[in-house]
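This document starts with one chain, in the form predicted alone, laid out as structure tokens.
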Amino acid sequence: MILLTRKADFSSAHFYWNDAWTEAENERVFGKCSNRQGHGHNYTLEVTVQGAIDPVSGFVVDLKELKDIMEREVVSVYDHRHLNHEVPEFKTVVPTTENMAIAIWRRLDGKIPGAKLHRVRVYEMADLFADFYGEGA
């Protein structure tokens, strides 16, 4: 078994807001990130898969297919979008880096032929990222 990681980049806007809280509580907890106009980030996504190396190709997974799946399931949905307003999973969930990692896992899990999803890592900034290893991890 070997782990293989592929990266992709996308840009999105978001804000942090909990409808169950008052405006003052949202501002206290989320600070500037509670501005309902939103702000943007250039995200980096890392998708790590695990599996056996095919003895003929030498690959764990078809790299082009993995790139295409990441593009179709995540990048094309998140890139240049306002997550709160345009991405269904964030209509009721605060689009934090942690919640993005979980949502991306759910978008990719079971869709990568020949390999098992091992980890989703989302970088919001160079010094801030979240890892998710699956629902039962």
Second form
Number of protein chains: 6
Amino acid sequence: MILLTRKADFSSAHFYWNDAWTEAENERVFGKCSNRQGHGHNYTLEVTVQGAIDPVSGFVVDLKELKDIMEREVVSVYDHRHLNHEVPEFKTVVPTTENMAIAIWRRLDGKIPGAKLHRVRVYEMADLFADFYGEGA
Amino acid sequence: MILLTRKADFSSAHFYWNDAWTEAENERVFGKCSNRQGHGHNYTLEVTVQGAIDPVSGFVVDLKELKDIMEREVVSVYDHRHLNHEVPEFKTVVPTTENMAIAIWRRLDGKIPGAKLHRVRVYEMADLFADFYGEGA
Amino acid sequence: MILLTRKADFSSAHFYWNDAWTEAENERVFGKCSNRQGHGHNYTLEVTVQGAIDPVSGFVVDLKELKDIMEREVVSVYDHRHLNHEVPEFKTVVPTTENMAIAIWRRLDGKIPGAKLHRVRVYEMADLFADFYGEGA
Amino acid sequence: MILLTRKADFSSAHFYWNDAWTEAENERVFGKCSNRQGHGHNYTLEVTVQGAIDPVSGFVVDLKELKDIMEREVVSVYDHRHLNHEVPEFKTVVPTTENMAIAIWRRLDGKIPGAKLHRVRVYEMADLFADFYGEGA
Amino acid sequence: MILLTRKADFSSAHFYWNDAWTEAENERVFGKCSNRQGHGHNYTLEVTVQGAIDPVSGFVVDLKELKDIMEREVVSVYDHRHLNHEVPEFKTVVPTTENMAIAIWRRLDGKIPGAKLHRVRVYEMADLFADFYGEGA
Amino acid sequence: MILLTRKADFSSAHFYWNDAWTEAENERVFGKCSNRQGHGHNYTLEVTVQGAIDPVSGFVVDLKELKDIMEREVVSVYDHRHLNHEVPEFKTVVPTTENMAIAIWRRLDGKIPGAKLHRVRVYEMADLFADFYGEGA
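One more: the block was the form predicted alone; return the form predicted in complex with another copy of the chain.
Expanding to the full complex; the earlier chain stays at the top.
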């Protein structure tokens, strides 16, 4: 049983906003993130999978295949996009780092042949990240 | 004569677009950066100043003052903003990394007491940056 | 259930010394860290909290509030200080990375509204860090 | 109970190859890693140990001793070597990041006085790493 | 006049050896780098170009095109290769970081439409790099 | 003509203080850096040398020798030391990053066989560094 982690980057715009609140309430809770013109980040995604090593290849998972899945399921959908306006899951939930980790888990879970998704980590900045292990996904 | 460099970060949204071109031309030249919903980055700004060391303080420039100038002149204007829609200089020029370095030079030049602005470096991503030394600013 | 991690930096002086030992014993165990003039580091603190996501805000914890708590409880006390001489908890224990992680846990535990402190990580250098999960704190 | 992590670097050559397969099969599974001339990496090794803090020294483990053990048991054997041709454990298994983490665990386990080996992490590149916790070693 | 820098990574094997010397002389000068089985590195290449900004596109150089040129002229030739055995320029000169910077300059110079090659920087490790500005290339 | 840069790290304590000023003046100019108990940093030193490549070895300078010179002339004197109290050059000048770059230049200039010292860069933190090119040293 071993864990393998692969990273990928994407650059997106977003903002934090709750339609049920007034502009003043949004600004009080979300501060400068509530600017509806949006701002953006270079996100880093870390995907960790768990599995047994194939004794012939020495791999838990085919690295090229894992990269392709991350590209197809997440990066191609999020990269160079405005998360609030163009990514379906953020029509109804605020694209916080926490919610992004859960959304990415749902996009990847069950898609990686021969290995179990163990953790999704999303960095919004070098000094802020969220980890999701699938509980309650 | 010594050079001192200080960094600051800001997170902004932007896109690349030329109104004189058709959508197809914009996409051909700017690729996925032409998406007008915008995307975004964690930018890193490096400001280098040149001067003589004050023999009493040991400083080329007061570090706290330099930080405050960078904050007031650049970070407070660009951070958590959509560059195309909210920052005046990008109404007329595309907010490429190159144009951002020039715009930031113009915002800072002549504002740093006792030292000469030497270089403005802007990182859009860890693997892409522009340097401007003021020639033709 | 999700984990959110925020980083902060502080710069402090310290040295390793045990009054019950001779100078030679201190030097044998602590090497160059036993120099009582002190040396110093740029420390990086990672605080991880665990909680449920507020369905309205999308937050586990208010990021601004978490940053303020880390600043008030730890950074303002440790930053630009000599740990051995100016920080109470290191009057009686050696300020090793391990002991710092425990001391910071005690400073933060129970202070973060709506979330549970999960882990305190302290980097003394890029290649050395300690993790404390609260067991026996 | 606390965890302490120390890093070390080594630079090695390797390639991926299975003698039971044809050249075409090797290339299909291993891609450009199957080039038998070899390529190489700057590896980063993270060793995490778990233990109680010695109340006198403030250490879980003597840092100098831990560094020496990592140097003697791993770095001196792997660094500036061709893993496939010069390191015994990779005569029979492919030197993937996963297999390297297990091999390093076996080299270190039981060698660290007063502490328990908790995790071995090996980075092959900044965006790819394997974690092994000893299960089934 | 502005400078734009783009990075790329490649992973290669190499060793240092001079056929005119005895094994002992090679080991004395090159140390552990003289091991003819080879070792390897994750290299980082930084290519800096200089030019005027196109007032319409806002670019010094088309970023996609620059990336493609670096990929075609350098990365596809060096990556996952043994530099001594598989790259023509290192049949006759030792693949030191210095010689690699010059070799890459020669591969890129004159190939970048609309901009002048300004500097080639090659990192062999995070703590060692060479810069070449074309003088005497 | 090529440039080669090598890095080294050291960890030191320091504070900023001018005996000719009152405590209030020191605090006004130097802020929290004026705390005479001292604080500290993980410094990074980058030494750049310029020279011709030896056609036989492929080196501008023997890397092992450069590392040894940096260790002997700088790191062994500054590392795990209190700069104000234990390093002679900082008895009379404030150990700012700028003054440290000049002091290190003077320690290294003329000591590197076969190459010319080109630049000394000192990082006090990741976001603050000084460069000295020897003018007026």
